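Just one chain is shown here, as structure tokens, and it is the form predicted alone.
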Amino acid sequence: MFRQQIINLLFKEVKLKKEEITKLIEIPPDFEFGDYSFPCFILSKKQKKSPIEIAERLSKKIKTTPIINKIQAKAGYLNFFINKNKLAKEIIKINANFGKINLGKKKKILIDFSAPNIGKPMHIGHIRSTIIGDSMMRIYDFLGYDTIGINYLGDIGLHIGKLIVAYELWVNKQALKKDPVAELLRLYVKFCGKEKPNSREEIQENEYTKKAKQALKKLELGDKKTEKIFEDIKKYSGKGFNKVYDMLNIDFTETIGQSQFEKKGKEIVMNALEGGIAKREKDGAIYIELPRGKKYILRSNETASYITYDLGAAFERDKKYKFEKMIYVTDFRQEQHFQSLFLILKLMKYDFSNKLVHLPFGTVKFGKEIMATRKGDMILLEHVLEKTIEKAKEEIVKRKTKGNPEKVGVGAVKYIILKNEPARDVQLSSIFLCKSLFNN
């Protein structure tokens, strides 16, 4: 279609019949000389000009179309560009499967991102891990991979027990029900004031801390008030999260908690101090030797420690699902955990260690904002969407221009995102956000 059409513009002003065209029109071995380029030197000895003069007469006489969007004269040669956009709408018009290949066929990639904590809102923190994880998804799939989603979600840890109480104490089941992402925040903050911060803005314990601790051990021992109170706050908190994910069009293959993997992962620390992998202290705790030192695989209480469960998962995973892969999607921060928990897995001689990968990313800013989840000080990632498919709403109506102010908005949140290398730090806010996708 494009060569058709540079033939057709040449045919109108060169004395050369169509097939003649056709075979002179060459594919540049750069791309900075153009997509095609057609040679003058055989015009030369014609029309009794140099090549470079013909090339540069003939550049000025053709007019560009809305599909050959520059014509350049360089050195003999006149080299034709492409608009590489109309290029891509035409194809996927055409085709929109156009270039899927079947490269990962009967290959499994697993990817774990997302992962919020169940009782908390998700906020603009998690937005660079759900959106990265997810476009990897979507291009794992294109080239023809089975690709197995995972939302690890943080079900564990202190903050669960102070949900639990704040819910039993100060719920209001009318206002969870209307909106559960808002109450359970006020929940989570109203707890938090209870306890005292030193000087140095640490958590000092005392009674509503040890009502948090013993509302954990409650859970652990399978009391069934606690369980009903626990199963209600994920309920709720699953809402929130499926409000977001649905608004991005996001899905996952499974959605599951850390929790699932601690049996699993304190038989593997076992596994391990039996083999003489791993080493016991003094108090209790067990750890294993690595390069950086101590790494504590189970605490001296006999508790799971994150690596622990994260243990478990690995194994559990590739039980499962045999995967080519795995790719976990997290910040910078979590970069050291990754490499001590994929040694680990390689000095117990998994032989899965080595399809393990860590895609770290760099920090999102939303202004001058600082996020304390205690405090409630957070930008909730429902909010800065809503707020991007307002502004998209806005500037729609501003140029008088058609769209959909959801699918514009949010994909202006998409794009700016992933323009950006995973590495760097992303300066966000809603007025850029659409801005930057009307602009491109």
Second form
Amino acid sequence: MFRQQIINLLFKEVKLKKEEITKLIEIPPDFEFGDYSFPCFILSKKQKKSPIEIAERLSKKIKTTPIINKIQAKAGYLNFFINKNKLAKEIIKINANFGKINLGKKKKILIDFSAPNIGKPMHIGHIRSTIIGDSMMRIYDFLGYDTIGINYLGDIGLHIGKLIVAYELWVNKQALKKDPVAELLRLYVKFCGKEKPNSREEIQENEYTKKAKQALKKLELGDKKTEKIFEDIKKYSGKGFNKVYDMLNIDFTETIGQSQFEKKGKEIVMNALEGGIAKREKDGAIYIELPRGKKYILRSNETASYITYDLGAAFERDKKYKFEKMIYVTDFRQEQHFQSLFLILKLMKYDFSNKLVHLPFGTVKFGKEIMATRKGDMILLEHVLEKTIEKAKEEIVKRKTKGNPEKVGVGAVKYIILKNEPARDVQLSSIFLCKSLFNN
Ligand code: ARG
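Right, the form predicted alone is done; let's see the coordinates for the form predicted in complex with arginine.
Shown next: the complete complex, the earlier chain at its head.
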């Protein structure tokens, strides 16, 4: 359609047959030179003018159209530029499946993304993994892959112990039902305040921390009351996550807690030890010597660490799905973790170890600081979306136009995330253009 229009435009101005013009048109090697290009050298002999001159003359004579919106002469070529805005609209109007090819042939791609921690709200730091991961899912889906989205919830760690204690002491059930995210955050921040009674920067280990550790121990030992509280925390926390996922229209194939892989992870550690790949320290900790140094895969008190769970999870996922590729979407700070994970699996000769990819992205910063849950100074994802939808509503009224504020608002957030190259850090103020949006 574009080529044809260009041929017609040229046909009126040059003394060549349409077939000749068709043959001559080229696709330039770089977008800088336009989308199509017509070399004027062949006309040079006939017209006894330099190709540069001919191209210049043609560029002035041939008028742009709504579709071909720029025509430029360069070094004897006449370069044509297509109006990309119009192109995108036209293509989608004609066929929403434009460009769809069956590249994947139903091969399985696993994407591990979003992965918030139970009990903590989803904040601005989760926005990139969630949106980048989801759009990768959509792209792979579109290309005919069987795409499996996994939400690997952080359901272990001291913060869980802290929340359990805080819940026992101070929960307001009504508030929890009404706004689970806000109430869980209030509990967590209150607890951290108790650990830090004077306003020095570092949190003190005190009786509260001890209680939190005890609560974790009780959970491990299967104490019924503690388990019940943890179930509640998981349930309400999940409600908070789902609200955000619903707003973003995101679905996961599987949502599963990290803790589910403890047993398998430890088994793999033991295999590594038996196979001579891993070694034990005097204090009992188990490590593997990697080029970068020792990587501990089990703590001295036999407890699992972050990587222990990931070893187990990778193994189980391969067993369950037999994937072609697995992509982990997290921020750059976890780069070494994933490099170590992949290397260990390779050393252990798991055949899926060469199918693993880490897709890192820069952090979202607010001024110079990265937000911390314990301070409660976070910008919640839910609020970001609500505010943007509100803003979209206002704009729709102001511009006297039609539109669905949810779609416009959520679309704007997605757009701004995807527009930024993942590798770059993003300043919150630049994401939302006006910080003032969040000041009221
Ligand atoms: N829950 C982790 C975090 O908040 C991210 C988990 C990423 N996935 C993984 N398989 N380790 O940092």
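Quick caveat, the model's predicted, so the values are computed rather than measured. Numbering follows the first chain given and starts at 1. Take the two forms, find the largest set of C-alpha atoms that superpose within 1.5 Å, and that set is the rigid core.
With the core superposed, residue 389 shows a C-alpha displacement below 2 Å between the two forms.
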